[in-house]
Amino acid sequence: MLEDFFTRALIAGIGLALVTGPLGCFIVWRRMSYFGDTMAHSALLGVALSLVAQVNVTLGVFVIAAAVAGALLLLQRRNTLSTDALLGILSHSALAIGLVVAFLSGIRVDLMGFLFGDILAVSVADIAVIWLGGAVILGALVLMWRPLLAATVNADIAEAEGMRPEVTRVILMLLLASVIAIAMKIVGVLLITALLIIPPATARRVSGTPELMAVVAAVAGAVAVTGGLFGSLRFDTPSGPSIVVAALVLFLVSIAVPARLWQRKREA
C-alpha cells in the first residue's frame, strides 16, 4: 500500500503535468525556453517581496511574474536588444534583487525549497489549488487555442485576420505566470520549468498535429511524474530531480527511435 503522502504527491504532480504539457508546447514552438528560467527567477523575487509586504505568496509571485513579462514586452518594442539578451538581463536582475531584498529585510528565505520544492509534502489543499487552478488555465488555453496557434505560426497573418497577436502573447505570458504561481511553492520553480520544456520537446518528434502534440506532451509529463516518483521511492533519491530525470529519459527515447518509425505509427 502506498503511503498517503506518496499518493498526494502523485496526484499533484500529474495535475501539474496535464497543464504544463499543453502550455509548454507554445514555449517550444515560439522558442521561448529561456523565458521559463526568467519567470522562475522572477518568482523568487515575488516570494521575497511577498514576505516583506506580508501578502499571499501565490498572489505576490503572480504579480511579479506578470510584471516581468510586461517589462519584456515593452523592451522588445523598443528594439534596443535581442530577446535572449533582454531575457538574460531580466532573469538575473530579478534573482539578484530578490536576494538583496531578502537580505536587507532580514527575512530568511528557503531558496532550496522554492527552487526544488517538496512534492512529497503536498497537502489536500495544495492538490485542490493545483487542480482547480489548472482547470482554469486549461480552459483559458482551449478558448484561446486558435488565436494562440495562429499568432505562433505567423503573427502577420494572424493580425491580418483580426486576431491581435500581441494580446494573445500577453495572455500566454499571464497563463505561464499563473502556472508558476500556483505550483512554485509546492514543486519548485526548476521542476515547473522542466515540465514546461522537456515533455513538449518529447512530444514534438512523435506528433503530427499541434493538437496531438499538446495531448502527447501532457501524457509524457504525467508518465515522467509517475516514473520519477516511483524511482525516487525505489532508489531513495530526491523526488523533484528524479521526475526531471524521468522526463529526460522519455526525451532520449523519442530521439533514439528513427523518425520514419514515428511516421509509420502516425499513419497507422
Given for the second form:
Amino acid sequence: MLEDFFTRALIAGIGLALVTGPLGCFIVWRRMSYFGDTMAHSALLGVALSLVAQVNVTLGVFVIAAAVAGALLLLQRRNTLSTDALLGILSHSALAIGLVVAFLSGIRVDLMGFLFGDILAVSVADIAVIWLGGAVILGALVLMWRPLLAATVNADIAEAEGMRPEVTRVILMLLLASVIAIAMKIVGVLLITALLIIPPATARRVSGTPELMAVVAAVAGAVAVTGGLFGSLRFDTPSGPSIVVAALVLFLVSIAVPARLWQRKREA
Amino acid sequence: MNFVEAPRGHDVLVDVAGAGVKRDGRWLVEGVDLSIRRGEIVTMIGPNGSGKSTTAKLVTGVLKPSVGTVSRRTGLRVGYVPQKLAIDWTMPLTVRRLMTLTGRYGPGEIAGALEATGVSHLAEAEVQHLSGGEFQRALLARAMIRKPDLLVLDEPVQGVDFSGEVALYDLIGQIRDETQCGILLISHDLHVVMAATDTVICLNGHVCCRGSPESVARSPEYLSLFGARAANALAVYQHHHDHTHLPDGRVLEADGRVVGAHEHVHEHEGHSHHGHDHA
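To test you: the structure above is the form predicted on its own. What is the structure of the form predicted in complex with its partner chain?
Below is the whole assembly, all chains and molecules, this chain first.
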C-alpha cells in the first residue's frame, strides 16, 4: 500500500520534472521567473473559479493562467506601469481573489493542498494527465526549438530572418500555462516556479550548449524530485517543500564543486 | 522627385517609399525613401536618435511603417546584425552554436563563415566572453552564413578599434564582391566607410541628403549636421570635383560660376524636406 502511493508520487513527480527543466530554461534565459510566478499564483484563482463553475480544475487553471499572461502582454504594451509593478499587482491580486472566491463560494477546498501540493495523493489518472500533457509540451518544445531559441537570443534577428517571435512568445506562454496546470497538484502554486527555475540554474554551470542545459535541467529536476520524496518519507516532512529543498541542495552543489572543474576543462 | 536610386529593376531587393514610423505620438523617422539593389552597399549615417536603427528595422521588416510602404522582393533572405544584442549570461551559447541560430548549417559551412571573419579560433568560446570586436565578427559570420540576399548591419564596428574597423569594412566589401548581396550599413561616422560604399544616405529624422560618398561629404546638409571637421576627414576620399564649396558657403561650379549654396543643385540630391513642417 505504502509502496503504491509512493511509487505513484515518484512517477508523477519525475514526469513533471522532465518537462519543467527544459521549459524552465526559457524562463531563466528570458528573465521571466517573476512572470512564471505570477502565472502560477493565478492558478489558485483558476481552481476557485473552476470549482464554482464545476468544470475540470486542470482545464480551468490552464485557461486562467493563460488569460493572466495575455492580460500582462496587453498591459505591457500600454506602457503605463513598469512590468515589475504590473507583475506584482497581477500576481498577488490573482492569489487574493482566488482565496476570496474560494471562501465566498462556500465550497470546501483543501487550500493547503493547492498552495503547497499533495503529491502523495496523486492518482493513476493524474499520472496519465502529467505524462500525456508532458509529452505534448516536450514535443512542442522540440518542434519549436530553433525559433524559440532564436527569439530568446534576439527577437529582432528572428523576425528579420523570417521567424515569428511574437507567435513563439505566445506559444511559450501557453506551454507555461499548461505546465502550471499539471504541476499544481504536485508541488502547489507557491512552489511551481522553483521547479521551473532551480533545475535550469543548476544545469547552467555544467552545460556548454542550450540543448545540453535543457537535458541536464530535466535530469536535475528528476533527481530533486526523487531525493525530495525519499527525504520526505525518511524525515516525515511535507513532500512539495522537500522536493524544492532537494533541488536547492543540488543547485548549491553545482555552484560549489563543478564550477572550477568546468573552468579548467575549458581553459585546457 | 528626382531620386537617383529609384529605378525598380529586377535587382532591387528592398524598396522603401515615403515610409515613417510613429510611436507614442512621435515620429521616430519619416519621409524615408531608399532602395537597395543587388551588389550595392548603402551606408546610412546620422546623429544619435536620427532614426537609423528604426530605418534598418523597417528594411528588415521588424517594424511596420506607420505611413508609406516597404516592399521586399519575395523570398528575400536577410542576414541581420542588430545594434544591441545582450545575451543573458544564463544561456550557454558558443560561437559555433550561434551560427545555427536561425538555420541549419553543416560543419563545413560553419567553419567557412568563421574562417572568413577570422574567428575560427573562437568557435568553442562562449559569446558572453568575447571582446567587442570578436563578438561583431561572430555576428557577421552568423549573418553571412545564411548566404543572404540582403545584409543589414547596424553599427557593425562598435567596440572595435581603428585598425579592426578598417579590417571589418574591408571584410564587408569583400562579402559584397564575392556574394553580390546588397548591404545596408549603418554607421555613426562616415569616414572609414567611404571606400566601398556606393550610396550614402544621411538621416536626421528624415532623409537629409544622399548620393555618392563624395557628394554627400560636400553637401551643406551634411556639413551642417556633422560640421566642417567631419568633411575634412573625408577629403582623402574625394576623387573628382565637379564643384567646390567655398569657405563663405558659396559654391564654385566646375564651369567657373560661383553660386549661393541654396542655388547649387547636387547631382545626387533627393532632398525630401517635406518632413520639416511637422514640428
